[in-house]
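What follows is a single chain, given as C-alpha cells, in the form predicted alone.
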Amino acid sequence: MESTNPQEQSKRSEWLSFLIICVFLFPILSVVFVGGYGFIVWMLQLIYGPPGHSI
C-alpha cells in the first residue's frame, strides 16, 4: 500500500472540491436562480398584468 503525505492528500481534496463546485454546484445554482427569477416575474405579471404603459 502506498502512503501519501498530508500535502498530497490536501491537494487532491482541493482539486476534487474544485471540480465538484465547477461541474455540479455552479450549474445547478445558476439554473435555480434563473428559474426562480423567471417564476417571480411570471407571478408578478399574473398579479399586475403584462408590462407596458397603462391608460
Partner chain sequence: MLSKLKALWRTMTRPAKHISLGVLTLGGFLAGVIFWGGFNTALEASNTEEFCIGCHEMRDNVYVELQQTVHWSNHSGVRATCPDCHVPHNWTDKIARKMQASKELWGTIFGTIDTREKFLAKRLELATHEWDRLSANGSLECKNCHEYASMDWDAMSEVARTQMEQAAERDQSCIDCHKGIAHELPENMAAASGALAGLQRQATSRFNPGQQYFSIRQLPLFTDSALSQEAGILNSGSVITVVAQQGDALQVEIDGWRKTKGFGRVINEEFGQNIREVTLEKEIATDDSMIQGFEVQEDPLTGLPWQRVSFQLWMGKEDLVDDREILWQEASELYVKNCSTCHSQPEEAHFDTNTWPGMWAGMLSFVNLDGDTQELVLKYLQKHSSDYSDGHH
Contents of the next structure:
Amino acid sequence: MESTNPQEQSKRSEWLSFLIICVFLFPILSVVFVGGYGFIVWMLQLIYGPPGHSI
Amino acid sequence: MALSRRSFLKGILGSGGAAMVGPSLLAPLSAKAAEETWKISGSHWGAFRARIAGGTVVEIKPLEFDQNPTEMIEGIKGIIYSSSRIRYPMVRYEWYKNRGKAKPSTRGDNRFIRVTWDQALDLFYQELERIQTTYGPWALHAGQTGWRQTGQMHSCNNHMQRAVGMHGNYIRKVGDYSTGAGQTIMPYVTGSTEVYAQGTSWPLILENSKVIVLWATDLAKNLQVGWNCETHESFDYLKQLQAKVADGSIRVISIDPVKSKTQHLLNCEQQYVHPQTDVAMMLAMAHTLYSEELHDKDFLDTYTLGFEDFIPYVMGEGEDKIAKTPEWAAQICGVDAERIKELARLMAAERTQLIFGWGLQRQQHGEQPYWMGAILAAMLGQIGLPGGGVSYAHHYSSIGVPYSGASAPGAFPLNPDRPEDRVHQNSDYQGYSSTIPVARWVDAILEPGKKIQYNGTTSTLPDIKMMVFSGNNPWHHHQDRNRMKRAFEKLETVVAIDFAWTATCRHADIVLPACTQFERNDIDVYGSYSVRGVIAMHKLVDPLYQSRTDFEIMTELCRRFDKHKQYTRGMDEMEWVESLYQECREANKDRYVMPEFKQFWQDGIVLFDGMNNYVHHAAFREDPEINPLGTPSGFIEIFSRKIASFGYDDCKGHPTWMEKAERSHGGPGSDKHPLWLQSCHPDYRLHSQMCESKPMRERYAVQGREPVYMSPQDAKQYGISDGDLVRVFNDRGQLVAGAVVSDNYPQGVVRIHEGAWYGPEDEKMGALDTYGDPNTVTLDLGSSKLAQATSANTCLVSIEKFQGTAPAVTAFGGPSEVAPT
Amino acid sequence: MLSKLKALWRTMTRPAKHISLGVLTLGGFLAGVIFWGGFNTALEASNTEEFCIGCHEMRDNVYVELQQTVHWSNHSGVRATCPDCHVPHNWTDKIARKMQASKELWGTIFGTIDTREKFLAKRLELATHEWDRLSANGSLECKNCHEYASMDWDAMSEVARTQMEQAAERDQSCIDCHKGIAHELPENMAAASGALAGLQRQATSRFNPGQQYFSIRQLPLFTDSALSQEAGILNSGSVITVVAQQGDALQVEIDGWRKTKGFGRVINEEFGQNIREVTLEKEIATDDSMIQGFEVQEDPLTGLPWQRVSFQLWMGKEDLVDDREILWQEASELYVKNCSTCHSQPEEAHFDTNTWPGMWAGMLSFVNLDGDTQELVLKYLQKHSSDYSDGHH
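What about the form predicted together with the partner chain, after the form predicted alone?
Every component of the complex follows; first up is the chain already shown.
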C-alpha cells in the first residue's frame, strides 16, 4: 500500500522517529554513557589507584 | 577415709619423715588394684616406659631406643613417692600470724601451717597486689628460673612468669648459674655464647682428630642428663673413642686436677694442674707456640684481630714485664715446664680438638680460661676444620650428636600475649635496673640501690621485697648460705611453687604443691640438640595428695584478677599438648612425616632418622667476610677493644693471669683453709633434682650424708678414714658430710657435688648443715665486672673428723606442721 | 539512503506535529521504565554465580576452590557467591568494575587462562588485583557482612580475640590477614614460610620513584633490568630507594658502609654497625664502576676502617613493603613467641647492635625459624638494640 499523502508521510516518519529514539537510540546512548562513565572511572582508578573508603 | 589417710601422713611426718611409704598406700583410692598398664614418658634422665599397677608406678625401664641409659632412671620412683613431697598448700606459721611484723629471724624455722588452695592463692594474689600498689615492679623479683622438670607444655618457669606477668611487671635476670662467665665473654671473642652452641659432630671428631684435649670436662658424668628428654646417643661415640684410644689412633689428654669419670671410661691420659691456674698454663703454651714459631700466622692474619696487641703480654713486653714462660707457669700451675712445652708442640703437630667444660668458668675471673682457650685454638689455626678448633659444650645435652634437622615442639608461652594488658601497667622501676645479672640478686636484697658494673653498663640493684620461685631452688644453686639467710630475713614475702620441700620452700612464706611431671600429660623433644624425635609424656598417675599442675595453679591465680581466659587461651591441658604437636607437625611437613596426634599419642614417640654432621665455625673459615662471627669486627678477637674500653681491672682487653681471692696450693688464703672445694655437677642427680629420691641417695650417701671426696694423703693428714663423718668448714659456714677417700683426688682437692639439699640444724645464722650442701661454704662473688657470674669454684675449706654425735639430717621430709592458733 | 536519514534527523529535531505531548511523554516514560528494568535485569544477570561460572575458566578453577571453604558451606547456611565479594556494591564502582570486565571478555576470547596451567601461572597477578582493590577500600565487600562492631569478643578463642581486637582498633582491612580465605593462594605464597607469609600478603604492588621500600625477606639483586645477571642478595628488613621502574623490574639505590678488610662484599646499613643490608658478588663488590665509594672512617671499637658506599642495582617487585614498622611489628611478635620456649628472652635493648648477631646465633638452635625469618628478626633486634633505645640497663 503506497501513500502519497505528505500529511500521512510526515506522521509516519514522526512515529518511526519516536520508536527509533525510544527503542534504539536513547537506550543505546544510555548504555554508552553509563559504560563511558564506568570506563572513565576505571581509567581514573588505574591512575589514582583503586577506590578507597567511600562510606 | 580421706581423713584417716591424712592422719596417717601426719604420723609419717611426726616420725621424722624418713619412713618408707608403701607406694600403694598413697595411690588414689579410686584406682582399681588389678589394672596394669605400660605408659611412656621422658625426663632429664632419658625416656622410659613405666608399668602402672593399681594406680601406682611399680616399674620403670629405659626406652628401647636408649642404648646407654643412666642408672638415675632408677631414682624416678623415689621422686614420685618421696617423703619430701609437698602434700598441700602451706604457709609459714610466723608469717601467717604476723605478716609484715613477722620476726625476720624466724625465717627458715620450718614451722608451717596447712591452708586450703583458695586461701593460699588468695594470699599469693593479695601479696602481688600489695607489692605492685605499695611499691612497684622494682620490688618484685619473679625472674629467677632454673632447670624445671621436662615437658614443653608444663614448663613451670613459663607458667609462673606468664601468670605473674599478666598481673604486673617484675625484675628479671640475665645469664644463668651454669655458664654466666662463658656466655658473656665468648660473644666478644668468637661471636656466640659457645656454651649453648651446637658443636662439631662426634663422627667428624672421631674421624679427623689425632689429639683430643678434655680441659676440665667430664663428659661421661654430665651427658647422663639433658635439658630436655635425653637420648644418651653421645655415649655411643664415647665408646668409639674408647676403642680409638685403645688402638692408639687418637690420643686423649684430660687436663684436670681430678681423675674424672670420663678419664676412667676412656682409659686416657691425665695432666694434673693446680686448681684455678689453667690460664697460667695456657699462657705458657702460647709462649711456647710463639717462641718456637709453631703458631699459624696465616690463620691469625686472615681470621683474627689483635694478636699483635696480645703477644707482648705473653712475651714479657707488656705492662707487667713478666714473660709467661713455661718456667713461670710451672711455679703457679704445678705442671712441669718441659711438659707444658711438650703439650704445646703436640697440639701444634696434630689435628687437635680442644674441649672445655663449664666448671672452669664458674670461678673468679672465669672469663679468662675460655678466652685464652680460644686464643690457643686460633694460634693452632685449626678452628673451622673437622676435628680441630675449640668447643665449650660437648658435655651438654646431646651437643655433637648428628642432628635430624627437624623442628622441635614449641612450649606453653612464657610471655603474656600482645597487646600486653597487665593488671598493673606500671613499668617505672624508679631508676633501678629491671634486669640484673643472675647471681647478684642476693647483693640486691642486702644492698639495694648499689651500682655495679656489668658487661659495659651500670646496673642499679633493685630493692627487692618479694620473690616468687617456681621449680627453682636457689637454696641449692646460689653461693654462701649464711649470707643468703641474712638477705632472706629482709624479704617481706617469698612464694615457692614446687613438688618437693626444697630448702627454698623451707625459707618461703607461701608454699604451693605442684605435681611432678609424671602426674600430667605433656610433650617433649627427644634430644635437645640432636632433635632425634618427639616424645609423648603420658600421665603415669593422678597428681598425688593435693598437688596440681602448674597450669592449673596459675590459671586459678589468674582467675583472681580475671585473666584466666587470656592465660589459657581457652584451651585445656590436652588441647595445648595437641596444639604444640600440630605446630611441630606443620613445621616439619616438608622434611619428616609425622602421624596424626591420636596416633602419636598412642605410639608415644616419633623418631627422625636424619643424621646431619656439623663442623663448628666451618662457614667462617670458608669465607670470613660473608659468614663473619658475631663479634664486633666479625673476626676472632684476640684483643677486644670493646672490653678494653670498659676499663675493668678484672677483665682487660686480652686474657690475663690474675690471682684469685682464694686459691689452694700456696695461693691466697691457703694457709688458713688449705683445701680447694670443687662443687661440680653431680654424678647421681641433676643439680638438686632427685636428691630427695631415697633409693637413689642410698647408693651414694655416706651415713646418710652427702659424700665429700678426698685424697688418701689429705685423709691421712687430717685423721679421716673412708666412711667417717666429717665437718667441712671455713669462715662462711660449716657442714657435715661423709668422707669418701679415693685416689682419683690429688692432695689439696676435695669435692662435694652441688645440688646436695641444704638442711640446717636450725634457723640460726651459721647453723651446721646436716646433709652436706657445698654452697654452705662457697664464696658469693661476681666472676668479674664483665659477667658478674657465679664463682662457686673459688672456694677454700678446712676439714676435720666430726666430733661427737652428728645431728640428724633435716634436709628431707618437709616441715613441722603447726596447728593454727 | 543518506536522504532518508536526513529526513529522519529533520523529523527528530523538530517539534512533533501529529503526536501529542502526552503520548510522547507517556511513550518515553514507558520506554524508560522498560529500559531501566531491562538494564538492571541484565546487570543483575551478569551479577550472578551462574553468569560468572558461565566461563569454564571460573567454573573449573576458583569456583571449585570456593566450594571447599566456609564461605560456601557453614553452620549458619549463609553463602557468599562470586559477586558478593568481587563486585563493588557501590554503583559507580560497580559500573567501573563491569567495564573492567571487558578485559575478562578479551581473555575468554583469546584463551588467556583457558588451561589450569595458564591459570596457575597467572594467579598471582590476578589475585594481586583483587587484594589491591580490597586493601584500598578497607575490605568493604567483607565488611558488608562482617563488622568489627558486631563481633562478640567473648565468643572467640583467646588467640582470635587478641588478633581481632588489634585489627579492630585500627579498623584494619580484612584482606591484610585473610588472603586465601575463599580460594587457594598463589603457589609461591602458599609455599612461603608460615612466619613471613603474613607479611608477604601485605607487600606493596605500587612503587613511586624516590620513595624508600623495605624487604620482607632476602631478595636477589641484579645488574640488569631483565633480572638475569645476579649481583648480590638484599637482606631481610633492608632499605632500598626506588630510582625507576621497567616492566617487572625496579631500579633501586642502596647506601651503606663496608669494611675495607676483605673484598668489601658485605654492605651494612650504618657506620660501625654490623647490620647487614646487602651481600654482593665478588666481581660487583670490587668493580669501581658499579660501586661509588666515599669517605673512610676507622671504627674505634675494632680498629677496622669502614667506607661509605652507594650503588644502583635492579630487583623484582615482590616482597617489598613501604612501611618498616609492619616488618618490626611482625618480627617483634616472632621474637616474643619463639623465644618463650626456653627463657624469658632478653629485652631488645639489653644488648648492643654488634652483640646481637652472636647472641641470636646461640638462640637459633631452639627455635623453628627459616633463614629469611632469622635475618628479619635479627635485624629487628639490632635496630632496637641499646644503640637505638633510650632505655636504661
